[in-house]
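Single chain ahead, by itself, as structure tokens, in the form predicted alone.
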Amino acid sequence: MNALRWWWGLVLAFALLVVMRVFLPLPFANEVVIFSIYTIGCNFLLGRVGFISFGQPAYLAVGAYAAGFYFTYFGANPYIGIVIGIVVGFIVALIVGPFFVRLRSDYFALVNLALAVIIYFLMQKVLAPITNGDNGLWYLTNLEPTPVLDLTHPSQFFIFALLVGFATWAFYKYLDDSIYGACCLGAKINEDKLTFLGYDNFRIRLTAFVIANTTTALAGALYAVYLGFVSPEITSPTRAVDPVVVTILGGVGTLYGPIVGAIAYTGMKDVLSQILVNWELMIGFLLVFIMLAGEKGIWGTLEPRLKKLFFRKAASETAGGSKARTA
């Protein structure tokens, strides 16, 4: 029963993604899965550690370009490209992390945004001879089919992305339930008390920073494989607010908020952009409403009600069974 309680939410969430794939276009489903993986790192930083980051496109681009360089100049195996994107993202996060996590609030947000701007212009201008500037790297025809799951086929890529997403959420659920997850909340709420208990705030924040941005680099590598090209637009400062918006939309600090937020954001983008040119305006109004309504987001509002409904039903079934046995 303990194992069932631990796993049922994960299984249900990703079963709903499979159902969504049946009724909605495949590109939409792939976009939602990758976008939710992209967002969960930002959600972890903001909800667990209290770091708001507008620099997530930088780490997304690191993973995407690392995989893109491999596909363009060195090899064609999608699995290897994804691993390279993860490793390079981990290394970059480990290099900049010790400097960035010493900062707080606005300074942390701005220095990450500055990193995104730097990488954007590096890929667009400075490294244009190898990145092709605004034209980007095109290597879709270079990718070779892979065994078991052929990542060059969109439907099989969706299965792979779903499995990766499931493993990612299981990992973050484990972190949330662990002592380390509690320490992250302690670092967010009361650093002095955490230090008094003997924990190293700097190490806790650095570990969270590396974990979150390595996950973001993973999403970048998945984008690189799925789209078959990489351009500087992936790290454009104009898209720096996207993961933060999705995090707030889904519910800050909630485990399934990134999935719900990614579905809502991608769905509104696809639908509203066909009706309104400035569709972001409606997203802005929705965010204002969410913040005024209690800052819980869509999933943050629904989760307590669903838990109450589920446990009430389970309790009534248990009570009914007990009465039957007594009779």
Given for the second form:
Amino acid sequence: MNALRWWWGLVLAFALLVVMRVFLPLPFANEVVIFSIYTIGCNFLLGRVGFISFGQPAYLAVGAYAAGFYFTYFGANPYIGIVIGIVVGFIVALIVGPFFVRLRSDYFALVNLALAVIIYFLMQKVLAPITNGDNGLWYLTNLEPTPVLDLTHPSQFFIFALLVGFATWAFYKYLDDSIYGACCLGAKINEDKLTFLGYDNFRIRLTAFVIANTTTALAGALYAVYLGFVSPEITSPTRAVDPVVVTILGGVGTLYGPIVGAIAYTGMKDVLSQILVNWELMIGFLLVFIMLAGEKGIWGTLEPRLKKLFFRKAASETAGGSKARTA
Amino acid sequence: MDGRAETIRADKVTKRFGGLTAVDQVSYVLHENEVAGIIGSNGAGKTTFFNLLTGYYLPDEGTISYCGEDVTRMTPQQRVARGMMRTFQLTSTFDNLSVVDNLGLAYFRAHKKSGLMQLLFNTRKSQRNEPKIVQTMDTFDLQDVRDREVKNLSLGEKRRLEIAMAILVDPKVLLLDEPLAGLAESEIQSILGVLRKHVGHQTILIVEHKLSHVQDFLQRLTVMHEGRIIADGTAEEALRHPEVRRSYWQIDVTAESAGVATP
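Could you output the structure for the form predicted in complex with the partner chain, given that the previous block was the form predicted alone?
Whole complex next, starting from this chain.
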């Protein structure tokens, strides 16, 4: 029973994503799942440890280019490419992390942006001989079909992405419930107290940084496989705040905020861009509205209401049985 | 003072902030199982001195040793690992966690292996029914609010929680920075009641602005004024000291002496 309670939210969330897949076009579903994974790292940093990062595309690009290089120059197995993306993302986070997490929150935001800009110019100009500069790396036709789940096939890729997403959420849900999760929340608001209880603040923050950005690199590697090409556009400074926007849109620090935010953001992008030329302007206005309306984001506002609704329904069902069911 | 072992020894410790010398050549020895207090007016340097002992600041001059070991340059974590535990003047808890999770964090660090892996592989839930934590919640009357987020607690409850967290760690020395400030009389009594249980088998150092509440509870009293120690001894001795009498009208001593003090 306890295990069931632990799982039901996760299962429900991903069941809804499957339902979405039935009613909405496949590219949209794939984009939502990858974007959710992309955003959960940012959400964890912002909501759990109190770090705001304007440079998440840097880590996305690390994962994507690591996989992209592998597909272009070394091999063709999508699974191996994804693993390489994760490993390289982990290593990069481990290298820059010790320098970055020492910084206070506002400087942390900017130093990540600086890293994103560095990677952008590295890929666009400096390393152009091996990255093809603005044109990027194209390897879609090189990718090798894989047995069981063929990642070169978008509909099977979706199943894989969904499984990866589920595992990612289970992992972050577990993190929340662990003592480490409590340490992160503690570090977010009261570093001094944590230090004076004897915890190593630096290590706690570094670990959070590495976990979050390895997840982001995973999203990058998924993009690399799904799109079949990587270009510097992925780490363009104009896309730098996307994950922060989606995090806030969905609800900072909520477990399912990134999924809700990714659906809302991708949906608006698709719908609005058909109607309006300057659709990004609307996103800007919407964000201002959300900040003013209570800064809880969509899921942060909905969750307590849904809980209330759900529990009230459960209560009324036990009270007046069949009536509720026929209605 | 007597044959008891030294727990903390500060030797000619000085701390300056710009042109201001907040703590000036202070030497102080705290003995094992002693219950000592430091009082002084605002700006007397008592909290700065306290922060030097616990490693929040590093002294500009002088040395601090703990159980015979030089800890002057040690980080707060290293001092905590050796058994020093402090509370903060402005109550310091984790407001975004529940009461029981606050206690869990304090308990886990002190009593379990708490490397990164242990932090990751133990759930908060596993701590919640730890007998020691449950017992501490009973002692500090926190059972009713155990699952409440700390930001929703009253100041008194928060203060009790912070002291409970410190005691849960089983420290050798308990350093309390103004544990009674801003509390109602009944809350003060409940905190003192708990602290009394630890008298005799724990070294306790209390920094207080108001003496009246802790006077009968302290075995030793030190008075600080303008960064220096001006009197040290039992409460009566310290308060009878001429220099204390000269400056005590700034300090809220006891109700009785406050009457005399009004200039």
